[in-house]
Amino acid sequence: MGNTVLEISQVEKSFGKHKVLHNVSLKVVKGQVFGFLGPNGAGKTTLIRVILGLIRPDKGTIHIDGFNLQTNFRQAIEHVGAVVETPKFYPHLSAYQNLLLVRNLHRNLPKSRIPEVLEIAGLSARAHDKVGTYSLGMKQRLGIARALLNYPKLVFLDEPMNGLDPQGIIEVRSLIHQLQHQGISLFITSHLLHEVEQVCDQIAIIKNGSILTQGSLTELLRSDLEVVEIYTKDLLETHHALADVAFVHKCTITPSFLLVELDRGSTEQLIRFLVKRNLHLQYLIPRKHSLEEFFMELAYEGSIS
């Protein structure tokens, strides 16, 4: 399988008569940050539980680092780490003591691994402080440190920035980039789509248990259209003038500007048109096609081809 660390092929899962996963197939390669997105109830948590071996699929196969999860569970799961939901710790124990309890479950892990992962998570200076004194962001980083104890090649992070303040988000984002540069693959679920756009290079979107689309974030956000905001004193007149322009696909009027979708590369042509019509153009702002817009269009307004 080469650099492939996770390969999911045609996985299905039902609970009673309710089918939660429909023919799901995904692939994650070494050093990739993979974003797994979907509305609530789409099947994200169920798939993660299947991958971690917490529940068995009805159909399909899962390979982690080349090992079949169903037939070689111990080898497949040996180098997997996970932070699922808010990480829980003993608040009256220090970070070091909490990680020591986990390390004791792994006979072959040296004690020296504990200060190593605390250093990676940026917690060395607070290693012997009680976890009860930690901020939410520090607890999240400690959760990631715990997931790194077994030298994982693949780490699952379920909503890693949920509830964090801006400083905590920056710290976790930086840690994700650091782990990627070390060749660790990360599988991330998040409702914070702006943050997914900051850290992920591949995404998949699931809805009603089926994968709607997956691929490179850059490729998925590439569009044949571009969007611009037009600021002018003649909002109504400009809106009317653009109604029949061939390269303009959509023009929406707002209280302060026009939001215009047009053929990619047509911005200069649009400016010339407005100037020629004496429509008093004040300024124009290009708008990037964001992951949030792409997700909302796909997950809530239907699928794309």
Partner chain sequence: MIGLIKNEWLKLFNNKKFYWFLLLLLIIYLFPVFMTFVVRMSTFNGQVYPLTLFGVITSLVMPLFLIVLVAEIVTEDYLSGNLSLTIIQPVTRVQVLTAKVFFLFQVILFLLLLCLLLGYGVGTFIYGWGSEFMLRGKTYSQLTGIQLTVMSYVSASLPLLAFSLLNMFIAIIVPSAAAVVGISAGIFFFSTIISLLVDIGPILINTYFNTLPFILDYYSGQSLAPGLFVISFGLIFYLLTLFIFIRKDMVL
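Treat the numbers as computed from the prediction; the structure is a model and nothing was measured. Numbering follows the first chain given and starts at 1. Take the two forms, find the largest set of C-alpha atoms that superpose within 1.5 Å, and that set is the rigid core. Compared with the form predicted together with the partner chain:
- Shown in the overlay between the two forms, fitted on the rigid core, is a CA shift at residue 119 of 2 Å or greater.
- Core-superposed comparison between the two forms: CA of residue 72 displaced by less than 2 Å.
- For residue 239, a C-alpha deviation of 2 angstroms or more is recorded between the two forms after rigid-core alignment.
Okay, that one was the form predicted on its own. Can I see the form predicted together with the partner chain too?
Chain alone follows, minus partners and molecules.
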């Protein structure tokens, strides 16, 4: 418990009749980078808003750093930093002034912290320019700088790579690693799955407001299954034949091949089976189970199986 920075249990939220979060529970441990994945409209931003106290959940509890958000809001939020969607600023104020607005709301936060975080975000030279003159990438970095102002223990980044060029993405990624080394826990949502794969050690996948799966990256990727692509002239027939095979878990038709999930180590058995059935097996490609495929499989119902 002492190691848990964020604990969400059984959170539900509806907007009118539309239920956006179903019984969401999750836990983030100190120093962890938690990746929160899901297609558009899955409820990622809504969950972040609930955790930050911007939206009241209909049910459920949220504890940050051991403090109940609903009853001890100020202590709970004291060491949290966040960028929700694209960061918002007062465009006619300078970057420095925008950060000053946040520093003024924290006790014992020295003004000297402002140039410090501006330096981290690489914005020192433009500190006194109006934010209205900033590019999207600069605003994104300034948002992260602002989230770091209060020496946070837990930082929320909602799609931090959004709108960044490749150089910007590399910079943000190294910033995330830097924060991780300082023992800061991160909660990151992103559509760029490769990025999540590279920076997160724990992930959860959400769809239509329900968490489909969560676990450590290695755990989720290890799995007891392996995936192969089968290339054959008899796509339909093969698909049909595999329907009641015990070691095949799932078989999906794509225009050019069959995507088959089967028990680890049973590929050889599969080949023998297909040959015995006289199905035209052209070739077979084993697939690495990347997070992206994992995500696709879980989150999108693109299969005709």
